[in-house]
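Next up: just one chain, as structure tokens, the form predicted alone.
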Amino acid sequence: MDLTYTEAEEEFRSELRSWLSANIPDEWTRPGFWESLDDDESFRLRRDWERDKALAGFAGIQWPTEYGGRGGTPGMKAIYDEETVRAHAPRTVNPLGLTFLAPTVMAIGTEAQKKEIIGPMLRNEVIWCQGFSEPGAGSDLAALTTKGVRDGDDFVVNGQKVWTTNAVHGDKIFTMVRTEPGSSKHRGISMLLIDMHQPGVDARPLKQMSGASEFGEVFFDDARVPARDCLGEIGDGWRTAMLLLSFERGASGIAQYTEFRRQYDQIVEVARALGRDKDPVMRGTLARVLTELECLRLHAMHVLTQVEQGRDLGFEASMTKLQWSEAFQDLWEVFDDVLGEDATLDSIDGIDLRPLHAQAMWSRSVTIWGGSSQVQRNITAERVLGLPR
């Protein structure tokens, strides 16, 4: 395991702190500013802070020069991760796109493809959304009902999606479909990329607990795409998606670290102004945590040690997903525990806990998207570990 950085990944970093340090107006790092706008302001903001950060050549880190990125190593990127964090950038408002659309148009798309989407995206001309979950396929993607049927040159949509990350902001979706009548289970699906501005689309959001509505279901009602829009080959779908999710695996976990090591100082502060850490028990739970923090982070240079050396970690990601989610969850079970009868309320002793109460009830949801812990667990134990199904 590599701890360090070349001097060429040091430099990088000076110049994206620097850059930083002049485009983060402070109030956008005061707790809760981000809280006190609605969705369609806080989207707005981010959307063309992250415009100007891609203009500034801080985007597509690691992405090939001949597609507007930097052309940089996977350390770039994680260092990239760890200082946006660090200096309270705005979360981006494409992460699927860029995450996981992006390098999978680079491997197998075709060349309009690559020209219409990966500029416009890179510049957050187009807002992309995954249409992937529906009512009654959630983990189990291959469940799909979604339907696409052949009319000349398009397919015609209907169905459903739910759990649409930016449904209400999204421009275009990628979105498995059904394209096969009579087709089950993994066969017959296509992956299409529909736009979302056209009649036959009808994107409404979800209220969340926390108050706010990054989640959506998208309706398909007799909407068209044309055939040339499936990314990959018309019914191999799933082949497309594999590789698709396969873009996570290089994700070492750096960026959870850095901010869920910022989130424990945040309540370490809280449980000090009520008194609270004094209790030897308290101060164990604390410690534990801590202790889960720091594994997470020598797990994550291990991961971004292995990226640099070319290696594939294949289901090891399913490793990664599943301690930062659960290291995640445990910081903010014990937040609850300082707080103990108080966790109602919004302020106590002059301490504004809303900011905290809504990371806390976000942390409810990482271990179920992105793969549930359970289903983390079985690729663990069957793909990793070579244990019986």
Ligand SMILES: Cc1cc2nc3c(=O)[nH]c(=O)nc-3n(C[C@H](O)[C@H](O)[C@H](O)COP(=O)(O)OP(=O)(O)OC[C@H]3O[C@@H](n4cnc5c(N)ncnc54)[C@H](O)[C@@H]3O)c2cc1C
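Residue numbers count along the first chain shown, from 1. Computed from a predicted structure; not experimentally measured. Superpose the two forms; the largest set of C-alphas matching within 1.5 Å is the rigid core. Compared with the form predicted in complex with this ligand:
- Relative to the superposed rigid core, the position of the CA of Glu83 differs between the two forms by less than 2 Å.
- In the core-superposed comparison between the two forms, Lys114 has its Cα shifted by at least 2 Å.
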The other form holds:
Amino acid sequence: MDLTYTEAEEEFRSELRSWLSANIPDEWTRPGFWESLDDDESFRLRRDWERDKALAGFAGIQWPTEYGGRGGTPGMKAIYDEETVRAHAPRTVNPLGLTFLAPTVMAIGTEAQKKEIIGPMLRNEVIWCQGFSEPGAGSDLAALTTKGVRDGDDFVVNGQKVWTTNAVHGDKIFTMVRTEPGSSKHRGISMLLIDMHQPGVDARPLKQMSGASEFGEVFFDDARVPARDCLGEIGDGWRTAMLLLSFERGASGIAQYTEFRRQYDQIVEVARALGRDKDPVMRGTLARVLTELECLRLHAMHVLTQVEQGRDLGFEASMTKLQWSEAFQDLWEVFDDVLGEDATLDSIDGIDLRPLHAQAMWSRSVTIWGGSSQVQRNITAERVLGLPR
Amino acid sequence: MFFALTDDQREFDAAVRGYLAERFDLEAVRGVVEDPAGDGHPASLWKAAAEQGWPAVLVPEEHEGLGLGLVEAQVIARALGAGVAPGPWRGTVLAAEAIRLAGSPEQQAAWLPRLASGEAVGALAPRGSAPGTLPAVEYGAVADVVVVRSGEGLALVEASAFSATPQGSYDGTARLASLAVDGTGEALPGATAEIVAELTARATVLVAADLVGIAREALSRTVAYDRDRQQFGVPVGSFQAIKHALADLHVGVTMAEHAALYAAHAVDAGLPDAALAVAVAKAKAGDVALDATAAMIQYHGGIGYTWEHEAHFFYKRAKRLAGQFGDSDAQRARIAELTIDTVPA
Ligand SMILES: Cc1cc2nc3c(=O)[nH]c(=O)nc-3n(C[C@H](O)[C@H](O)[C@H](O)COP(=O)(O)OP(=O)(O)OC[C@H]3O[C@@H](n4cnc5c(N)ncnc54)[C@H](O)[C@@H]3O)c2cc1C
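Got the form predicted alone; could you also share the form predicted in complex with this ligand?
Now the full complex is given, and it begins with the chain already shown.
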């Protein structure tokens, strides 16, 4: 057992810490600051800050320097995840690119794709969207009907994607497209990297239950994409997508723990302010969710150990997704218990509850996107436990 | 970062499990369960345990022990839980821990080599204090020495100084006794409040690890059964209601495994969050063991409710251990103290 990081990793931590403390305005750490901005303003501010961070060398931590990364270790990535949350760094504007597309490109992209995609993504010159879900194809992704027809060196794409995060801010969209006419299910799909700034692509915002419009829908009407802008082989998009989703599901537990643990403390603070922190039932409920959060932290250490040992987590990623998303949702259900009959009020006793409500609303989404909890349980039961389909 | 078992620790695990699978399987456990009047302390198992160094795990090398840590001890505890194995291993290890942590050099020299070799059997009284009646002492009736609370500290009571009355318990994988102690016992001079707390933490971790072993084994056996058992022309394990329940249990058991491992390390290394880690491990392990063993009965159907089937060994052992050294509610009360009443920095 060795729960420490190497000297080089700790050195990286202090470098990062000092950059973060010099570059995050106090105002940004104030609860409710980000929620007080409108969506576009928040997006612009975060995009520019993240670019500066990349230029300072704090992006693409574990990717090779030749592609614009820092060339660090998995341990440095874990430290990065922890420290950025701890310092109240703004949320990334390029989550689909950074968390899912980039590792997939690094794993199976061509040399040219690695060069073209990673650097600009890190500097936020290209904001990426994920074009998987369609009105008729969510959990059953293989039911997708967006079509691509070969025309010379291009594919011509027609169809619709929905719930697309960052739809209106996106520059490019990695899109699951059926490129073999007459194919069905998992065969004949390609993952095409489509430029969204063209007449054949129309992105519209959708308002979420939280009131924000972080996702939207994307319509393809004779959109063109060069056939070489395909990630993985043409017709082999299913395999590419499964690889990509494993990164989505295995997302960083250490960042999540750090964030959720702080939210736990915020909820406790509200309970204390309302004089509800002594209620034994309330305390038991809080302790129950804290237990799950601590387990998440330990699971993150387990995952990091496996990665450092060069092991592939494979379907274990579904367990990571279940643990973090369900624990996060439980955490915000406890918040409702704390507020009791005043659960929906914007403020109580002068405490502004709106930023907390925003998290509570968001917690309803995390068990849906990236493969719903039901889908993760199917995968865990069939692929990990070996129960029959 | 290395949060996992080392190769040596894995080998230790495989050795304990291998022995139980070959030489003390569930049929042998049944023999103990179905002989409630017996002492529940099979000589062959204890001899093998001693030869393989299970009771010696935490005893320092200078006292003829293996000098290993709580991480290794929880490996053994987990394997014993998985095998629902009877015997006074935990009590012996914990009595030795009390003597190691708080005993005088003379007490250590007198007891540690004998406890390490299995020549002497130890026990730890979880409740009551001497003089008085100490209830539900695991293997109290076969113990040569029992560690008891005495005043604010701890004391040793030898077999000649107590009388044991066996207590019936529906968990037939262990034996309990109530001990009547006349005197105050022989004080362990180093038993400060911190040492008493540390001993309790160590005991709690070992119980949590046993529960984790029970939970994993109950789940694996249920998965194996439901893969084969056919109803409606298909394996029952293909039904989503069962799949989802078992998938959730798999996540829960895995988290409890992490939690027991971490708590063992945290206590040994004296990490600042050790108290929280122990409470988390016990709360999680207790809950998941009760859930997994109840699921074992449910998802075996009628056969799972029979005496012939082994599900009840796991279920009953989980029921008993989940309450030891503070049940999940008590652990959560502790977690609340540690995370609600202390304002974060
Ligand atoms: C905030 C947010 C952001 C998103 N961002 C993106 C994005 O950027 N790009 C993108 O492509 N998509 C995105 N999505 C879409 C998301 O991936 C889908 O919503 C998700 O895959 C579920 O599909 P669905 O909405 O069609 O629900 P459905 O698949 O219709 O599911 C409805 C219900 O049925 C359950 N269900 C479905 N199949 C099974 C089964 N086999 N067994 C048991 N239960 C089942 C589901 O769990 C769910 O509870 C986003 C969604 C949200 C909420």
